[in-house]
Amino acid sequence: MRPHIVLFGDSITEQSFRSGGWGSSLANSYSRKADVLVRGYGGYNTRWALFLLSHIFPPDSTKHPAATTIFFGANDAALLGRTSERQHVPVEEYKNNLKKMVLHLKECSPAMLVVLITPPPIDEEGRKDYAKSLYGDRAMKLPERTNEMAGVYARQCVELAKDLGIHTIDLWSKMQETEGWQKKFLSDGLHLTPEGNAVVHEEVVRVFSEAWLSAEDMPYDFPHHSEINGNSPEEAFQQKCL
């Protein structure tokens, strides 16, 4: 009965239903109005995520999501020659992979609201500190990701959204508007703190509302308790379910 909202992405999406996560906050915002489904895959880049598309979004499904967020790029932007190079995807391929995802979703349902989210900024000192906590003296001197390169991928994501005429959230730019964003929004130089999750939640709600999926305008799936007459409760359900 309720429309579905699917969150498709990497570990930042996979972790979004942790305490204080942006996915759990979104589920709360759309409580009794839409079901929020998390399809996040830690460590995945867009190249690997393409193999999941037809499984998560089968074209022959009888019920497609009302909205889907696509949140990849943090792993694609890992640098060659450093510890996470296995995840690296060239920026041109990254952009093309995102395009394939959007076109697949629109083929499934032309009416689906698709929102691209750019990778977040990178706190390079935070990434180095995180590597030291894992590898000690064996940690590489240089971070495996840089904020500059994350920005390159973010700009391609924004550009693609404009080309396709769909909504986007430029998280890379948005977070850097706040002084001290490095530690305020990022827990290990990449993944989100509760404050960082709050930014994503706020931006997703804003974009959904600016489109056509405002929670405030959506009806409850069944009568609000205030509408139920204690002596004849069936009346409220008969009216609501007609």
Given for the second form:
2 protein chains.
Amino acid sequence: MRPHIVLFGDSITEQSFRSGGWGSSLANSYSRKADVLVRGYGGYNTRWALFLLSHIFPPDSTKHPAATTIFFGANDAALLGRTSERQHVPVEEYKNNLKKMVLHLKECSPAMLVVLITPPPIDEEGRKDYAKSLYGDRAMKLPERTNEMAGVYARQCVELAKDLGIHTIDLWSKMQETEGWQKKFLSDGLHLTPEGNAVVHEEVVRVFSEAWLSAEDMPYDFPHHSEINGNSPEEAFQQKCL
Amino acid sequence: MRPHIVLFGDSITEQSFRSGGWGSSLANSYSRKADVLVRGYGGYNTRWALFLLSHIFPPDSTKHPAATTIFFGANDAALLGRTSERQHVPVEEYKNNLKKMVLHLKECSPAMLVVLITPPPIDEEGRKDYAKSLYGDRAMKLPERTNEMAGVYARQCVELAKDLGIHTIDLWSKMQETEGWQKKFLSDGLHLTPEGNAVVHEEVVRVFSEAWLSAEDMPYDFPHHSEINGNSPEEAFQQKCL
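The form predicted on its own done, now the form predicted in complex with another copy of the chain:
Next comes the full complex, and the chain you just saw is listed first.
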């Protein structure tokens, strides 16, 4: 009945329904208008996510999402030779994997609103502190992710969106516009604080609205209770429900 | 692909995806295992909700929810002759309307886990303060809802669940076990604070788990990233995705 909005991504998407998360805020923004479905897979890079693509978005489905966010890159950008290297995906392959995702979704439904989101910036100090809190002195001295490398992936994501003529949120750049972004938006140098979640929520609502999926312009699924006459409630439901 | 959990109710359900809401917490508890869909209609009583029933839960659907919460009564219990009387539904009709909902869902899918939730208790002082904040001295001196009357509706809800042999959450009683419940759990004498939302979340998770819908016992939809071998990722996906 209602349109679906699917959030496809890694842990930053999987965790988006924690308290103050951008996914639950989005569900609240589209309350009574669209269903928000989370397809977030912590630790996944684009190479692994491709295995899921046709299962999560089956081409022969009778109902495709109205909109999908694709939010990968934080794991692809993990550095070779460091503790998270098994998640690393070369940047050319990352870009190509994203392209496969977009083309698959557009094949499922040419009308689908597809929005690419770049990885967030990395606070290398924050990552180091986090590693120490987990592993103590055994923590590797060298960072497993750098902000510079996350930026390389973010730029490829933005470039791809331009090439394909689809919408993008350059989260990597957007967050760094705010002073103190390192601690304000990131809880462990990579994942989002409630303030960081709010940035993603605002950006997604903005881009959706600039496209054609503005919650304000969408009808309620059923009448607002103030439209219901207590003495003859059936009138309010005649158009939609009788 | 994933089972659906549908939350059907009034404003306390509609608002359940606000920050700290019980709906988003539930979605997070069932992350990667079930989708939580909100069907909350602020201001609705059971009489009006019946108009929506077969639209939200079409009997001929190919996919019925695995579980549904039915959470009405706060508006039905609004008092006659007071400011919210248009929402009032006599308690016998309330009970009968709930019964129609349960029977409809069981007809859709006999295996569906249906959980009735009673209205929360009412903090009459809180309601009065809220009315004053809206209407100043024009606020009616007499409460439009009383805790006693909410309790009458809650007992009928509990009794119906017993009659039908289905699960129930007696929120009215549960919340009043805690000292200071009036301000601790209710923000305006009726709607839930984050602590009140946490009570509902815990109770729903408890009842779902006691039935058969325990998130811990449900499989992940796709492999956890730690099960993926970086050199041969296809192995991890063979069972589910190839």
